[in-house]
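So this first bit is one chain, no partners, the form predicted on its own, shown in structure tokens.
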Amino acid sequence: MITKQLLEHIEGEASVYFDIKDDKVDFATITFPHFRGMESILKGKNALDALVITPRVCGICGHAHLMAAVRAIEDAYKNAGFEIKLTQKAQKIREFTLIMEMIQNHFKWLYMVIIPELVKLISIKLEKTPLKGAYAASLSAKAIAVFGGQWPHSSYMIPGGVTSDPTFIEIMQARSQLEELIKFFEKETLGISLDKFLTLESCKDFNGFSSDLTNLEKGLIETGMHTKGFAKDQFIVLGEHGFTNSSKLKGTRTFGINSKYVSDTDAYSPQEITYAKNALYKNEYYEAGPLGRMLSQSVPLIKNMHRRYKDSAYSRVMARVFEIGYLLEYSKILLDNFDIDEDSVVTVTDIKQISATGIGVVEAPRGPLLHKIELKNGMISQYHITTPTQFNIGSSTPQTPTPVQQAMQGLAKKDALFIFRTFDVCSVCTTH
């Protein structure tokens, strides 16, 4: 029997067609029913227009799209013989705003999606508090605004740097927002200090205190999520940042990686037209996102989770929560090391002199985001976007399932729906 399930509590819209046998999911296909044509809109436009248009691909990760776009243009400059050297200040400002965007996404996903959906499956007390997610996200957005102006859909990154030139007072404002965010995370989410949380080395350490985190952990264990939701147990991290280790992972073993091997293919959707494509690396499906990122950094707690529970739904959820703390700590380091005497932007050659291709790769909240651009005299002749959800939530055949298809297989439908959301689905990015 095939049943159609419309998905709510995700970014955008999606449908899952479940093939049910003996009350278990035998196979599932995913459709993304809407099309917006952002890549077609960009054709024929000036390259710099991409810095305004691409952030509007998504209302959650517009900064990531902006950064991928500006990196693609700067790569085209390099390939045309005009390499751009950013100052440390410009690089750190870009990284800080990107990280704040990742943190706001993770808080919304935790308090507005995962906890409300887990409450439906458990008997223990786990309070639904979506306003906590909204409050934490607002603190992150205020920190972004210090450097990037409006959020979402800001356009303050340009080839050669950033348009903002912060003073000491603005650095102090950003630090104040960050400190408030850390206090919130410690009091409302963790129940312990950030410093202590980052030193935990075992899942057993969650038993010693009471907080949203420990209640979440108990809920995941009660529902057996540590024994469900296994995907490929192979991951990719493509974006190069101060907080990543670009690599391909098979379990916990890391290997070198090159974004030139990323490709896409049409999605398998026999019941309905879908406007998404599947993303692959060397023709294989890989999981993207926080679990892979934290494993690539050899974080002891995440390695302990993987040793006990592999790439289960439990590990996927807890790694994303851990990444909030990891990124908050890295944000403090960035703010403490700004040199405001450096230039925010360096002068670059007129874009009209650039005829070349370029690729920009960043780690967005859900995983690697790739923008490829082809320029002729500074005008866009081709633009191609590959998003993290295309890696995680592809829809392939029963013979070659994608990570999410494999993770849902053999489970009761209610568990499969929860596991679908553990991948932090973004439909609007996927159907760009």
Given for the second form:
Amino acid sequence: MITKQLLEHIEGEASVYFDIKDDKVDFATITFPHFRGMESILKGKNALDALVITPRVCGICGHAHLMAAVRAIEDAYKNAGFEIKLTQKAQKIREFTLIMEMIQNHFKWLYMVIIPELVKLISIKLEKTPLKGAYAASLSAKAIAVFGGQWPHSSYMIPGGVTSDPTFIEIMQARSQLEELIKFFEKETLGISLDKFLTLESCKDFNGFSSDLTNLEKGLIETGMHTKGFAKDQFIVLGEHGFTNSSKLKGTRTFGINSKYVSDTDAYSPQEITYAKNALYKNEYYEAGPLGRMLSQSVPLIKNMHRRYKDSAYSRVMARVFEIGYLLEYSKILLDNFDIDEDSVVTVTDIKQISATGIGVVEAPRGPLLHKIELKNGMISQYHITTPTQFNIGSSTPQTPTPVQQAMQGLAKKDALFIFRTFDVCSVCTTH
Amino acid sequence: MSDRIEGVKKLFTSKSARVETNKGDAYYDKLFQTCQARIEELKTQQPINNRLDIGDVLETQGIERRDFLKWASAVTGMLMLPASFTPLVADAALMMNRAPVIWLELQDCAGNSEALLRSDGPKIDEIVLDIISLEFHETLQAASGHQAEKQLEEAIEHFKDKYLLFVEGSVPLGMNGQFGTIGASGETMHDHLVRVAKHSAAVVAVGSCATFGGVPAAAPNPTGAVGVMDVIKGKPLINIPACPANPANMVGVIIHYILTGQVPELDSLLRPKFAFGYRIHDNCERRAHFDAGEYVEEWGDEGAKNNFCLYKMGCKGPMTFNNCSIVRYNEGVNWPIGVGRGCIGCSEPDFWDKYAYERPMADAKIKAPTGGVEKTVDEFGLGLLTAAGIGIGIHAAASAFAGKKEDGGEA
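Switch from the form predicted on its own, shown above, to the form predicted together with its partner chain and output its structure.
Let us now look at the entire complex, which starts with that chain.
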């Protein structure tokens, strides 16, 4: 029998249709019943309007959309023979704010989704403290606002760089927010210093101290999440950044990757209309997000975790928490190496001169985000968006399951629902 | 020159450019008594569902009463009430656990919920999340699936005709509403909204999508999206546009409601005057550069480096009504103009099509709120000027003059 389960406690709304046999999930299909038509809204508008419209695709990773849009336009400039060379400063500002957006997302997901959902399944004491997530997320958002104007929905990136021109005062302001965030992470989440956390090499190291993180870890073990939720054990990282390696991974082995091989198909949804599409790489499904990113960076702890627990729900959750620490450390280095004397923006040719296609790829909190743009005399003739959740939470047939479908298969429904959320679902982005 | 000075004076003292902040002693005395009586009555009521007491929360968080009162006095100012109302506003905040709120997400990006999580003030996250009785919110509540639906039904039943309904996102009417369905029955967003709004005390549309249709309603409006006010009739309705809406204004509306039991004074687009009674431009930090005729002419130029006015780069501040130049975003850290990007006019209807950022306002051929059609900055002649145009024309001329002088100076 097929039963429908609504999933609110995510960003937006989704439904999962479970086909249960012998109390286990035999197969599940996913629908996203909302649609806005962003791609057709962009058609016929000035290319630069994409910089204010696309951040509104998503209220949680709008900044990643802005960056994908600006990169797509800059790529079109390049393909039209007008290559733009960004200054180091502009690149660093863009990366810093992108990282802050990732961090705010991870904190919120941890304290407002994962811990409360895990608490429902475990016996050990793990306190629900959603406000911690809200507090940390607001600190990150403040750091974005220093350079980006506001969050969500900033529009300060333009072809050629960024419009903000920070002085030492802004750098100090961002640094103090970052320091507070690190302090919070150490005190509230980790229970040890960030430096020490980043040197951990094995899951056994979590036994040595007590904190939200170790309680989470114990909870995941108690619920057997280290033996459940296996997906494809193949990952993709597409966005080019200083903090990650774009690559395709089979297990922990890395291969080269090219975003031109990304395609999408209609989702399989026999029960209800869905507006989502599945994303594939060379016609295969891959998992996207922090686990793949951390494996691509050969982080010892995550590699060891993968050796022990493969791509289980445990590894997926712990990698996302680990990535907070990894990114905090990286953003400290970014801020310390700012040359404020450099230009924020370089002069570019008038957009009306540009008739070309371009692709912009970034790593959003949940994985790769792709914007493809086609321009005629600076006007948008085609716009196409592919989001990370389309990779992870596609809905395909039983013969070719997507990562989330595979991860839920053969499990009790309550476990399957938790595992669904370990992928950090974003429905508003997916349907756009 | 003197008529120009008179023109500027007229522009910035005209009714359209300011909001009535002083309604006279008699008015305020009466309002004070009404509020006082309402607060006293609320004090006799029990908090809903054992919600936390803000006094206790402040104490455990180590927030001093003085800081709380400082926040209350800022809110009083924002609501455009005399300072004597500060203790009442503080009391109203303490009564926030007596006002049930139901929050619906329709055709949205969750940006306003995100903004709400980052609302303003000392530990206001606690106020919003723990103190106000948020009876239903799809993303923030713990319950999900069928339990969530049940929770909504119970909240509607239990707080019949008393709850404030906050709506985020537009309402798709195309294809019989099939672009957005909710719940097990596949109810359309339209039907869902109508049903939940039926027994609300008032409806608050939050963000540009819920107010005027927002991004989804931009041409060609593929899903037939409209704002809440196009669907809900016969209920007190408050619009808090902007993308995202400023959380300070959301909290302001709730406090105003608790304080007075009424919706705040609204403009013709149903926006609270305390927040939308004046233009971005009226309080902009770069205003002095506008007045001095100093503009950014190109991204990254000397003007940009010196924080000059962004009007010529497409800033819509002169025709956008909102308080972001005062309240700012993310706990007051910054706002778009602070990073040299200009205002996109996101709290005005249809701004995606009419106000699009990259078109300088002068090329957009939009009707100024004060009447008349804008032309390019330098096209303006004094004779055909609208009120808003006078100042801009003068300053454009001054800018051209300043440019010449500067060139001369450098030679």
